[in-house]
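Single chain ahead, written as structure tokens, the form predicted alone.
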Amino acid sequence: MADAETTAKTKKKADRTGFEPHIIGFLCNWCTYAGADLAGTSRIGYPTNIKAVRVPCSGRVDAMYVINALKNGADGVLVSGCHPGDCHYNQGNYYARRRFMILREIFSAMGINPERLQMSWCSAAEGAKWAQIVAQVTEKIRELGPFEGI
């Protein structure tokens, strides 16, 4: 039995050395998605670990979207929207920020590292900032290692 445990721990360490995180990004259609598009058209390089899901507003990202992303194999989730005060729907990003804080508390209560959920503000004109955000989030999730599941 001890040999099996040692082998499993060694395998986990080996998996982490070549670990590339899978991150789901819920991006506001009006700002962040356009900023990501600008980064692409400007040929600004950033990690390809993030899979973008366009949503009408960051305020429309339901907690179940985040939980389902983790249940289905994501190692981390990024919710990104318009800067506070610049929301196309007036208050959507404020709702998102509130939901984000509550969800991080729920993660802690469930034993999930709340750092697996990240949030950012990025406008349509901030392609370089988008690239920087993705690099930071990818590095943070890489440090946390693979998500073990809910």
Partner chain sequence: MARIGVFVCWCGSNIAGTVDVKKVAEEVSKLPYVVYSTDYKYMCSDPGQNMIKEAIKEHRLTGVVVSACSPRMHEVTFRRTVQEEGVNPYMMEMANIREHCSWVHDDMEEATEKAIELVRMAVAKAVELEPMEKIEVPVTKRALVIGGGIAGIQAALDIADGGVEVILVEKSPSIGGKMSQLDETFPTLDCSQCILTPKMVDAAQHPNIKIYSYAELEELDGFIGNFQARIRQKARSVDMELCNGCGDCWNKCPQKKIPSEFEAGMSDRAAIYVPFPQAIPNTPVIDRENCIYFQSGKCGVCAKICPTGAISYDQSDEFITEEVGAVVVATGYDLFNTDVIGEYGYGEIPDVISGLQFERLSSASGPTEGKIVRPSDGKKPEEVAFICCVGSRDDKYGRPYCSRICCMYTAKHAILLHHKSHGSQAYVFYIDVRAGGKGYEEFLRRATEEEGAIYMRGRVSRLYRDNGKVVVKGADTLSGAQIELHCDMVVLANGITASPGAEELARKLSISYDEYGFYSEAHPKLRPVETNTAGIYLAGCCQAPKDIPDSVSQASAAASKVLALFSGDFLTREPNIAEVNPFTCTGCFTCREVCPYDAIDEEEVTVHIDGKKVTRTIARVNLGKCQGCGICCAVCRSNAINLKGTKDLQIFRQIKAFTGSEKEKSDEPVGSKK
The other form holds:
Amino acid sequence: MADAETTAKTKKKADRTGFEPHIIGFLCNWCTYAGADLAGTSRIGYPTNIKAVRVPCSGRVDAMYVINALKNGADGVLVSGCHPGDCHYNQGNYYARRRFMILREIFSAMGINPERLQMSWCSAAEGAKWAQIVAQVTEKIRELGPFEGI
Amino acid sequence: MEQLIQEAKKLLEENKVDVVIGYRSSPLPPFTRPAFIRRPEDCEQLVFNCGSVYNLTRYLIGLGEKPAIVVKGCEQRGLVVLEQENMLPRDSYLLIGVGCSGQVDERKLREGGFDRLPEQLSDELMADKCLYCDQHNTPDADIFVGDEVESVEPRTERYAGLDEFFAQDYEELYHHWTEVFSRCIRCYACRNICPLCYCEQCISYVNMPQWLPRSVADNNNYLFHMRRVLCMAGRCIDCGECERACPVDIPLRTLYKRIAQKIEGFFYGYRAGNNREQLPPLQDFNKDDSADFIL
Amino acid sequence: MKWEIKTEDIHTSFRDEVEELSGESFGACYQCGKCSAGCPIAFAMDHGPTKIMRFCQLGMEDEVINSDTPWLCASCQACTTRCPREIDIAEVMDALRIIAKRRGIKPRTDPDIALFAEIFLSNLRWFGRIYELGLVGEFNLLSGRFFKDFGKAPAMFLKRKLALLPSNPFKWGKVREIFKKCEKMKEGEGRE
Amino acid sequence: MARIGVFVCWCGSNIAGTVDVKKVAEEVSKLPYVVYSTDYKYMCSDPGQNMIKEAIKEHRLTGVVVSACSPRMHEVTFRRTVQEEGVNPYMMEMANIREHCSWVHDDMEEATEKAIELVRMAVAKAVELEPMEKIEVPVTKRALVIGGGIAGIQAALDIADGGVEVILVEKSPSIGGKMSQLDETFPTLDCSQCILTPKMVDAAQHPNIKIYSYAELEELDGFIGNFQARIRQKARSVDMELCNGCGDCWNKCPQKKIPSEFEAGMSDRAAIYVPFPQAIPNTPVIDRENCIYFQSGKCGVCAKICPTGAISYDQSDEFITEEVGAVVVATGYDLFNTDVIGEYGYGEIPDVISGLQFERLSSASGPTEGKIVRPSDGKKPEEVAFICCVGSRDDKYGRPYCSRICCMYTAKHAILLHHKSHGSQAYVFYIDVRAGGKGYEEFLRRATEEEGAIYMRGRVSRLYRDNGKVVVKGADTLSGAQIELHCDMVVLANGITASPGAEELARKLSISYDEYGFYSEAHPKLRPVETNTAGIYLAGCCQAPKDIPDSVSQASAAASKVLALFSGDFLTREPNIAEVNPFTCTGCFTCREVCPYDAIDEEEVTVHIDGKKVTRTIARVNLGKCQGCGICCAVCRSNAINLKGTKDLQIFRQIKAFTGSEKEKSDEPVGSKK
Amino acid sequence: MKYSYYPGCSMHSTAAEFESSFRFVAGVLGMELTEVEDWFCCGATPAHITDPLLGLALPTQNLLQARPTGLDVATTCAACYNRLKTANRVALEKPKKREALAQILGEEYKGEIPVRHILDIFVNDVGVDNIQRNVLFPLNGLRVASYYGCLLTRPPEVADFDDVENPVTMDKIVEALGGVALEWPFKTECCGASFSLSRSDIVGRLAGEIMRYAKQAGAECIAVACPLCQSNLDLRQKEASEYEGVEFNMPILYITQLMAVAYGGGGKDVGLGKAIVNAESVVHRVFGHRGSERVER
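Counterpart to the form predicted alone, namely the form predicted in complex with the partner chain:
What follows is the whole complex; the chain from before opens it.
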């Protein structure tokens, strides 16, 4: 956690060479988006690579969004919702979990590293966790390198 | 065969159905052609043999007539899926069950250099799906004609060879599939013949937003087929029609089966078409589903 | 009994050891007392099973392994059956006996209890089936009660209740093999 | 053609300190459709908002992007702003460059770059935004209350007092519920019947309350504001209009050996009966299963003797449909069935009785007229043991939860024993005494200090008979002693379980319930009386075990929710719900399977396919039920269902805008890693 | 009805009469028994309190030896029943232990062989009707306290054929034989058999209470279905009487002995003379004085 933060803060763009991944994040309105807001209010720093799209529920995220994000130049995608049992709509995150479990398998089978699709649970109270997730996902995708598929 | 003809006749004579959908012989035996029989006297044309390869259930949706249909054991699973998806109530057709001990694979026949079938359909010429078949006799049939096939031991595992094939690394797999899909001419035969592709408007035609670019350039075929894999996830019954219909020999079943294999592993042994009461995996969830991949 | 418990007393490995061996978790016990209430042998024990569970929760090793309670447990499972937290208390007692043995501690009030189990097992090891005259005889000899139950033996012989010779011979090699392998496994664990 | 204005907020130095707001405004002005862009210190201030209004006028803006803080903070503010200038409020989109950008990054260059991307995404979405109108659903201002116990009565009275009609449905022959069976209530020892019966009468006489007793909810259709409740009025076999409640029938009924439910089996009733003298309505019912006439066709004594000819054997169940706008569920609880605890021998040892049976023994209106005697021989019990947590805090019997009332009613029983049976000794076996309510701890102290109850900390292991006594095998964990008492009577403090049929009712209402059958509130802390189904509220023990004051409080809370809902003629809801494209919907109803709110209805449409007219059944979204989660959209294979405000096209545009422009390639080629 | 039969050590020595009467009764009821090949001791309580793994390995190996027949394993002794059932449960539910056992025994056992106590078989396979149909000499209202002991029904997850606190299978059999099954509270209280040799003081008290309650209920004899219960209650009756201060003289009989009596078994089959406390009174109640010759001298 501390490492991730320092990485984010010390590695100014000017000092960095190499690849900066583009990551798109689909965040559920009730938990993760609010958690990301909390990270902001608490001034917990993290890398700039992820840009968030606000959706009502992780269950709203169509598998095609992920595929199209990759198609259109994203290097990785993060879907983040409420913890199991906490979904504002009771069960959306459970459906999402199954959907992306399968999508990752489809990726594997078709030769796309499934790690390009990440999923997390992050509640509205977990600002610090959000920062950690961003750092972690950014690092993972950075290691995978740019996506030049589809 | 005689029983099939007699039963079909009876159905039409008694006006129980408007049409009997089955197979009739073709100029290229043992292959057959689909037959739509509406008059009792035409029933003599009906045949069933190892060349009755078509999955006739494709014709049922939007038929507008009350049909009786000849369905092989493996294809009946598709009817279960269609019933689950509210496309085809069970009482909208009469199911004529048959015993099938395997269907010939046109491609194997061709590649093997045979101009006609040997007396006994050997395993070498049999369609892959028949080699692991565990449903030789149509279940849930309203009328069963002919003899039941005694249980035949499956020759191969249901998912034989998949683990080995997919052990390749991502790069190899990616190159394999881009190359394979570069052959695709987007004739949509795979989609059109699939008994489970019944959308009013296929997403590949939608252009606001354009989910799937229509040109064959830019790896768009790969995208199209990825979407098809997604559509088939948890639904494909491996009737093999897509692969049979493909003019450029794309091994589509490999992908569909791989996902079916994963789904069976993840979701408590789920197999599409096994049980109408069991919700398809992507319309269902279990609080204890694996969460290993979640950060 | 210990009257003072300090931080370092609580953080011992004892609780873990018992939990590991018994497979039961002491966190589950809320000290309702039902085990002590229904224990048929509680009258003879120095601490009721509930207390033993409490001692384990607090890591009070000395109190537990020097207590008679585990040795006096008759394994009747009344406690296990009725426990509202579904803890297998009888299993905990078994574990405590084994741990006491590891430490070389014998039951304080009555060492014979442990002796009986030992003789029983050696009988089993050598004869495969329990040769009951041997068991009674050996037990009395070793426990120093030469004439205990002496009066009963003739009656039992007469009624052919006690067999004079070990039961019919059979392939008992397997039994010894099991004993040996179990011992080996235990040693293996000990080294880890 | 969309004309978008972009307004970049400094938020003082909050944003401007890290993000080059000028540059952001300048960069985004180059985007297609953006006709105006500017920056300002505090966009949310009056001058800031006026700036937006002015720009709308001046530049004929069709859509607005405010690039500022989190939409969770000011979305409502800016929506109002644009609305005031005549632009549809849903044509405003926010880019979150504070919480998601300036506050979490400190490199200005990077933060500015990210801010530009965020605004670019917002603009892309704004281009595709559509005007939306809030949904107005008409409200039927009538309420249904299910369950006529104290919670149901209280909710009904409060709603009725608010001027709203209430339908009160009770499944037993009389309202009153469990509270009517109690003797005195803790911690004040006031008589339960004395405080309850006036409320029952109030409910019966209230002009706004219609009571269906001996009736059950059969089916509930519709949605918030517009429910149709189908109620089954079970056949009473007695004409309520004609009956004057004289009592001749139950006095003369030859079948009198039926254990009385009201007396907890401590005495018998006739086959035609009112459950208790103060019952409301005071009209008997015939218990057909035990009636000689219904079982053998012979008898008919009650019909012969009835002076008003009210007996009607050929009555059958009737169904009534009531239109209501809200539902309060107050179906109460049941006592834990102690039969299953073999070691306590309840049902086999006559002097082992339940807590409710003790209430009836102690009640002045009970079978013994308040004399506490033991059931086996009618003698005064000298030694009485009370056992707490019977069927509570017990994983073995699947009841790990605390029933919340037993500690206190047991203390009350000990006190009542001391009052009514002089010289009798109460022993209370407990694990922990939970006395968290107002005056509860003091009440407990009273039991031990003034009323002589002996408390022993230990769960009893077994009860068995020995020469006319009941042996209690217990323990006192505080002293470590095993305890064996020879008692005359043992009272089990049964815990609370969900009422029988709770799950079935939940399915009818489509509300959720926990593993024990208690109904789930919408939020455990902040929405404790709502359910997940809009318009359905909870009161009393059907939600979780609670005592009378808590049940009454929750009932009043539920009533106030209902009254608030009925305060307008329409229910206004946010418009971001799902909608079906009738041309592309295939009718597979995958959406219905995944909808958590049962908000997908069926609709028949006729379309032309290949020149043929085809009638198809497709999905339609129920405006009242849909909550806008969008799960349906993600599972629709033909993407025929879409979520307003988060449409596929809008998201797709955001995806494109994020990556579509100058995708940065790394300086070194990394190879085509997959 | 075919079963594998696991007698257990006692059946060949102290409980010889249990064995003989059971085999007789099984014959009458048409049960075919095949003794588990080369069975050996299940380890009873001493094994599992010394080394839990040993306590599982012994019964599991026995079950492995019973496996080839594919039949349910019938056992008479409550301790054996408990150990074998526990082995089954572990094999089914605890994969780690199952592996460890496979390592020791060289063969994996997956808990596939059902283990049944003969009471379970009598009531659920043979059926009370069948038990009644074969009665030649009804027990004539003999008042029997059925004593199940602790291991026959506990823990309920392991021993699952009867109610854990108030078992009734033996009572049903007694009623079917024409006896009177007594309602009494100590059906499942521990008799302390594991201290039979080492702590006769404890046993005296436990057995004494059991006998006191049986006597109080009006029992003429106690019926048991476990060799340990029988020998303990029978052997320690002196200590029990001393503890309670009453001379009990309570015959302790196996349920199969009562069945054998009712089915007209010969003296050798019934084995009434084997008990230390004279059971003649029971025979008199059933046959009057004609029955004396049935008691084996």
